[in-house]
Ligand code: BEZ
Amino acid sequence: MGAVSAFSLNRTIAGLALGALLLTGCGSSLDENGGNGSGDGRSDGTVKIGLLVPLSGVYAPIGEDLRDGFQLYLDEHDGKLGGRDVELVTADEGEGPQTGVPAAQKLVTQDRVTAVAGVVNSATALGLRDFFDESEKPLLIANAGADDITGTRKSDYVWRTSFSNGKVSAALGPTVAEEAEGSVYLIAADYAAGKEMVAGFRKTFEAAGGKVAGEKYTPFGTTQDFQPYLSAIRKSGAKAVFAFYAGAEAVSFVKQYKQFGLAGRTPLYGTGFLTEGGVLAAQGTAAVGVKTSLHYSTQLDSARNKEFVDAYTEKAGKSPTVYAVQGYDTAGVLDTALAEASGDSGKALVEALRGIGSINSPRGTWKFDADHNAEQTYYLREVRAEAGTAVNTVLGELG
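How about the structure of this chain only, in the form predicted on its own?
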């Protein structure tokens, strides 16, 4: 994912994606009815949508949350988007572009969907950019966080309903500079997401007057013993720590931070992936006191969020995560775009996406910016124990 998986772009796979596009004749020419000759929609008014999420492998829990959020929106709207019945074609993204790219190709060239939503892994998203740009099919990224997706490699046909790595962490920098009252140690997994997260935080942290006591990147996906790094943090004299970890590494780091005696003495900050969903459940009370930035919490005090939490919990049998909200909102965006579009062609849908204003979401009101990224509120969260359960309590809004 944008916040979990490494996303060094596999150029060979990207090339294969474009090659397959050309071989299958899925070009950009419009047919006489204003479609793109790819079978968009059907004569009975049904619209076919592709959902590409990991349903196997290490990222399957994230994919399941995205899928469940998307499906909840459909259920609440009688299985319709834009007033039309939806035929949802779900494909397994797997763990990276080796599986995700061909799965997306099949959705477009064989299943002939009108648009594709989902994508957890940033390498998959970047590897698909040219394919969707050339085929003029909308791709709505519901998770992958690489900055380049809506930065240097943005496309008219790629839109993101989730986040970009640098913005999640940048929102936290000024607050840490104010609260830490001293230098801060930076530590993250050694891959692109970790470096983007640290860079975003450091930029705003230092701009607000913060000082860095040290910076370390740990081997991605293989670090189990954090004691040497925790010893370095202690010796640095840092007054606080900013960390980026997700998944199993987040569980290990937070638990060992507590065991090493740093928790409570040296405040720990991070992006919300450090304490989100199943990760927080595994950390338990070891995470109490950790402060994070993220664009969602189940604890947001709004009628919209309370309704969503209740509905999702009843449907899925568990509390929603930020991933579930992103899936839910992606369906909502498609609902609005399909209702407003002048047809099913990619160009018509993109024009409708450009016209979407504010989106009333469980995360709070948000909208697309000029680069098709989510312009949204980030919240300062603190893990607290309520009735024996660790929750991400919302302390307030960040920039």
Contents of the next structure:
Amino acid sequence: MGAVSAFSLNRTIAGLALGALLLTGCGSSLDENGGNGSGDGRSDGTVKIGLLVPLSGVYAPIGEDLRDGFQLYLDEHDGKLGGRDVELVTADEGEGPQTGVPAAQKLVTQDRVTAVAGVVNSATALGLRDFFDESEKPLLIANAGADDITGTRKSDYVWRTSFSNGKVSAALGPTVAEEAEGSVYLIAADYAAGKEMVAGFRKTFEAAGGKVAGEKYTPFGTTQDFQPYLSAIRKSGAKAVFAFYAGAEAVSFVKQYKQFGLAGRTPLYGTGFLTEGGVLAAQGTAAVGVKTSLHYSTQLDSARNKEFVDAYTEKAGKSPTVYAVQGYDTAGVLDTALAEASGDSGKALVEALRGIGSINSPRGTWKFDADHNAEQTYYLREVRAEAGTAVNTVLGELG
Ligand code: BEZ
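Having gone through the form predicted on its own, I am curious about the other one (the form predicted together with the ligand); can you provide its structure?
Once more the chain from above appears, this time first in line as the rest of the complex follows.
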């Protein structure tokens, strides 16, 4: 299904489900604050937080990293946020809105959480926006980059601790325009995030004089054999490639790019999701030389990052990823907001979110912009083999 039709369907699913829950009384009725009354925590002072991440499907490893980052923050803070014990209710986002939207609605209307954090897939985020806006319940998006969420469809109740698709890819455009020795082929997963990653890249790339050799969107979640697409890239005569894939698709794409003989001849660029964490470990040396833009690398040379990398590696038994950092920072943001808020209503919590200043994160210092999006530094990274392990070496900051 194309991004636009999937988006309309998601809105319909969300709207119908919200209406049905309120009509049948399965959901709580709206309280005097316009909220659903489920934001008052429990009488013992415990605060209930919903964590919605994919635990199944192509993005399951991303969901696990995000959850592990969130959990690390809790472990480092005695299981408390805002000084209160936390009951974390985790739900499976699955592969998109068909599973993610009902799971989020259950967290709000049945589990009666104070806020929901998580959401990896842009299509899920777009499908959830109206539900959270209408039920006046805070949603802290800890990954999904759908541009409109902090753009034309911004909501008082939706905040993002991660990135927007167009921005993370736009950061790379001028570098590729300067480095590529000819036209560039654009390829991405066929859904909202893929389209926006390409659009954001294309804008700054063409503005800097870059030329596009061809553009292709591959079926999301089902493409395992990239050979026909790699063949089209070769035929196009492109001198470099820009790609957006994440999770299992990123592993297949980068490995097949090497097997097909393109690596080394046709430089591969992308947003950092292409070579992140477990994905990079699975790609191994096939990823060496791939250059990406992202707001994090385990290789960032700061005391804050080193401390985080050590703590996460010890707890999780693997290196952290951008997803783990986003989960960790989301817990930190909730900690501050809950401590500052006058009550647990959605209104009180978003008021406190508005007052949050700079966040001292392993990714570097960042803050929310006026549209509730993360304002942060993007880095240029290159995969290099260090002591036999592929890592995302930081080459510098992107303007
Ligand atoms: C997204 O759907 O927005 C997304 C998923 C994985 C990595 C980056 C973005």
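None of these values were measured; they are calculated from a predicted model. Numbering follows the first chain given and starts at 1. Only the largest set of C-alpha atoms that superpose within 1.5 Å between the two forms is called the rigid core.
Each of Gly94, Ser164, Ala337, Ile62 but one sits over 12 positions from any hinge; the one at the hinge between the rigid parts between these two forms is Ser164.
Rigid-body analysis between these two forms: the smaller part rotates 13° against the larger, C-alpha superposition.
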